[in-house]
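Next up: a single chain in structure tokens, the form predicted alone.
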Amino acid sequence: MLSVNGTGSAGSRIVGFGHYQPDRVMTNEDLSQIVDTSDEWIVTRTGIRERHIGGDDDTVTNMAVAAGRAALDDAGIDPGAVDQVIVASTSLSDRAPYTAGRVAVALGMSTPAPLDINTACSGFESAMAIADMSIRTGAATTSLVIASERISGLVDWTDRSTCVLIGDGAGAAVVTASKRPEISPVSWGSVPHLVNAVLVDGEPQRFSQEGRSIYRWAITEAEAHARAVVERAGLTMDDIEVLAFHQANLRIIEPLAKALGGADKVVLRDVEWSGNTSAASVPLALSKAWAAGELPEGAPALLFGFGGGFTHAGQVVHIPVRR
């Protein structure tokens, strides 16, 4: 095991959260004015009641900067101390320069290692894994991990099967070296036969998905993968106090939580108020709950993302203790 003062760290931990959502709120009633749907139809099938939709200034980069700045402020860490920036996103509009580099410049960092990744809805968990491994091996000491999505620019607003689901926003976490591991090794993988179940393609690019196939996988197979995350951490479900799943659909979150014994746990249900924000959904939900004082300090939390690709990834993290 590497020491904190050597070439690596015994582990890593989260020391702060931050998030950003656009000002514009679109309710189900608003949606019913532009597509054949209703509040009852949407809530019954998804649990979503409203979502935030980005304006002209709410780019993936700008939202990532805002969430990252909030996380640094929450952690009490100067941007100059950050030596790695990772941005997870499915909705990047530019290939170069990379978003993480732009975020680093906007936040006044000096020479961090920047990295963009895209594993769709499991992006934040994959990014957390990279940050944790970087810190454990000595490649970084402080990582700013951000997921930022502007999915509203990728949907067909005449297709009620998809446009009712999505929302825009960003969530972030600051990860630092720790004398004891507070982020478990990642458990991740993919589902080859569902590789095309979620797509962002075409010209112009549009988001589409095989909703029934995804729902069937989530109901029949997600539980086993979530349990594998906890086992990888050397824990049992009895040890877990917070369940933070990808916020795709309340009709997936609630059965999954029940199957995992979530009756006495904090179950994040931000999808009701934010919609599906892809990679941003887990950190957005965590940061909002953290800011509202709804997360028990020091508690083990199961993070589990799944979606386009078709990928899944998760780890157990400890909720920070407030300074």
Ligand code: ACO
Second form
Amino acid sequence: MLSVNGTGSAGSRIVGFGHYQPDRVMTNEDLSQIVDTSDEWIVTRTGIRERHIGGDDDTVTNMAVAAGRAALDDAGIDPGAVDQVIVASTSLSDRAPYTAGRVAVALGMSTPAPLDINTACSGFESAMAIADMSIRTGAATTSLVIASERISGLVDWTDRSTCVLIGDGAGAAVVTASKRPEISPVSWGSVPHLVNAVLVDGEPQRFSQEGRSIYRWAITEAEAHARAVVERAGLTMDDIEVLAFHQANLRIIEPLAKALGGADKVVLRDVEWSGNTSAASVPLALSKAWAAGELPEGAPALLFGFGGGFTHAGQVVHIPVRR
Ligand code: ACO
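Would you mind generating the form predicted together with the named molecule now that we have the form predicted alone?
Every component of the complex follows; first up is the chain already shown.
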């Protein structure tokens, strides 16, 4: 079937969320049997209590398919209606074919435009921006935006400074055309002096980061960038009801939320139960909270991701209203 794209739309909106996490849960206690660490150190420094670690079948593609399928089911949208699939990931196993192409085939789509992107931990927000711009310009009408990560395959399991932080999983959102724009124009950028602060390199490829430098940036600079996202949306912080930040560390999420008036808002803290899942962390947190009925319908939510590159990206999205 030939793809027929639209002529553009006033805006776009999220109409469904989905997620997937591997069955295997690894607690801090489990980790203390592998490396010299403790539940007390991990909880005090990061807030993380447990994470899900993928089994053999939990590839980036398979987790993306599961999350994507769940999002389409949630939205009540047939896979055949999707004309764009974007997969954000830092942990893709193959350079070709595109993971998004494999996801499209696995979900039984017709001929969508597949696109993989890698802006590390801000990948979902960057992918949402591409979906929104594609729909506004008529390059797509219905976009399935997925972030899927298997970071467990990239860590050195003898290195206590990294293996306690990470987790695997995927989150997804379905984005469609909307008369009323419910996804704001993206606000994004980079931090030159931190370009090498997060690395996935070497043979075999291994994840490493300058934790302290990133922490300092997050505590001193992230607030201004998060405020810029809200300003670009033409809103004030008072309008925002949900705060969905990159889930790397509760010691970053809590002060950032406090600085942005979080006492009156729903603050997503999924890092406690999922660890750091890089690009997947924001959609995973959103989808789990959505499934649990914890997100106010129609509410403006501030999405803000940051990480490798060093990238940051965010937008304000409206939580869907249940059908
Ligand atoms: N268990 C026990 N002790 C540990 C562990 C562990 N798992 N890991 C490190 N330590 C020790 C260190 O050896 C060090 O000991 P020393 O003082 O005797 O030398 C001490 O704890 C302090 O180590 P630091 O690395 O300085 O610990 P810090 O308080 O900075 O916490 C952390 C590390 C959690 C990584 C923090 O710096 C952080 O969260 N940074 C931001 C990370 C981030 O946001 N990344 C986002 C982008 S990357 C991505 O998301 C994929």
